[in-house]
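Only one chain is shown below, in structure tokens, and it's the form predicted on its own.
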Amino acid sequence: MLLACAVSLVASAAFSVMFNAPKKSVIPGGVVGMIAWMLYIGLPAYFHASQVFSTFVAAFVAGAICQVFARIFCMPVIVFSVSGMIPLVPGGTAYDTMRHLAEGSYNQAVQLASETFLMAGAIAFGLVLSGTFIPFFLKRLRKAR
């Protein structure tokens, strides 16, 4: 588990570098990706959650952390969210979908395609919810001080 966390941190940070993110956002972007990956892997393993639900929770938490990092580092949210969402993208499932389509096993391909679309929708829905509620929550928290 520790090795997987380190690899997800490095991979997310590498995507930050690849997308020409500012230098001071590389490590925080990697941390966001690491936390998202830990939730994505940990929720089904320890709480028997479905892959779609764990993807949604990971996207929501990662989006919330991106909102906080954007205010701390005075940068746009997208700088952190792009690298943070990379570990959640269902690329392997999409590949398997296309492989089953090419092999002619359409029933398996349809099942994998629906899982891929649900996971992609969960990422989008988690980002939208965190982008809607977290700024509102942070604004109310700032007023309360």
Contents of the next structure:
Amino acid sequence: MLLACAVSLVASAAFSVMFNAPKKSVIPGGVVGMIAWMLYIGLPAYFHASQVFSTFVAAFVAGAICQVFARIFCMPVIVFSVSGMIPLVPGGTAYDTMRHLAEGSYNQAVQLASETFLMAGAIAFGLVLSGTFIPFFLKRLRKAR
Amino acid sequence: MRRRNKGMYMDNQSYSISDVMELCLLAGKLMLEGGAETHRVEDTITRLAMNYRVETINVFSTPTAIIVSMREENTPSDYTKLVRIHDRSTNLQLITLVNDLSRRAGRDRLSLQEARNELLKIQKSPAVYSTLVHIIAAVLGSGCFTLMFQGSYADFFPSVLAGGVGYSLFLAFRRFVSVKFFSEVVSSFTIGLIARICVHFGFGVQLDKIIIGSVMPLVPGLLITNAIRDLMSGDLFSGLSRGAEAFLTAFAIGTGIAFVIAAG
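And the form predicted in complex with its partner chain, for comparison with the form predicted on its own?
All chains and molecules follow, beginning with the one already shown.
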């Protein structure tokens, strides 16, 4: 568990470096990616949630944290959200789809392809939902204070 | 994006509308080259222009071109200009700096000359990380992703090797070959080949996990995210073209890997 934490943190931070993120945002970007990944593997393991649903939840929570970080560090949201989304990208299923296509087992390929699309859609939906609600919520919070 | 100026602007300097246009287009160009989402590009351009005697402004931005049309106050006609964007990469630092400048220009009341100097300085500033650091990051990222996708510890080093070589090859090709598709196919093919050779000689166990991890640095993560963002915020044109680019990239990676798998 601790290892998964560390590995996903390093991986997400490495991706923010590859995307030329400002130095100050590399570690926070890694933290966002770590949280997204822990939710993504934790929800199916402990709550028997489906893969697509846990992707959605992870994307939503990561998006919300990105919004908060963007305000704390005074940087555009995209700086954090990119490295946060990278662990959720359905690279594994996309690869399996490709492999089955190359091997000629089309039925399985179609099944995997639809799963890939659903997961990509879940990331998008989670991200957009948090991008719509969280700024509204944060504005209310600031006004109340 | 269309807006009408209601605020106050600094009027103590002499500049023409074409200077304002130059400033706005340069800012937009830098942001798009850094991979910013369409909404943010249009927002930055509008925000910048609003500081400098512009009455109305219309911005239309796509991943490959920006069109800006603005009207100076007390003049009857609009002034329109187009700029083409040729190379797009991912540079979040660039986006942050330009976005910062556009906010500062309004808050600190920067003059046009000051704003332009700052922008030119941003344009000339060197990359945040050297190529070597990029490759090290790719190496670390590949290895970690292999572990994350339940690869065994024995798979860590093969994927480090394949990911590092693949990404270096991708960077080198991108510098000399203008067709991005080609460099992606070649580097993913190389990744597949290295992974296969490693597994064949008992250096690494699961071929699939090694390949998935090493291919991650090439995956168009930012493009996909941006495409969806653009579509959802109503910039349909940009969203579709970014989606097409992301699909093409994914297809290129898939093709390179499929060559290796289908080979036997």
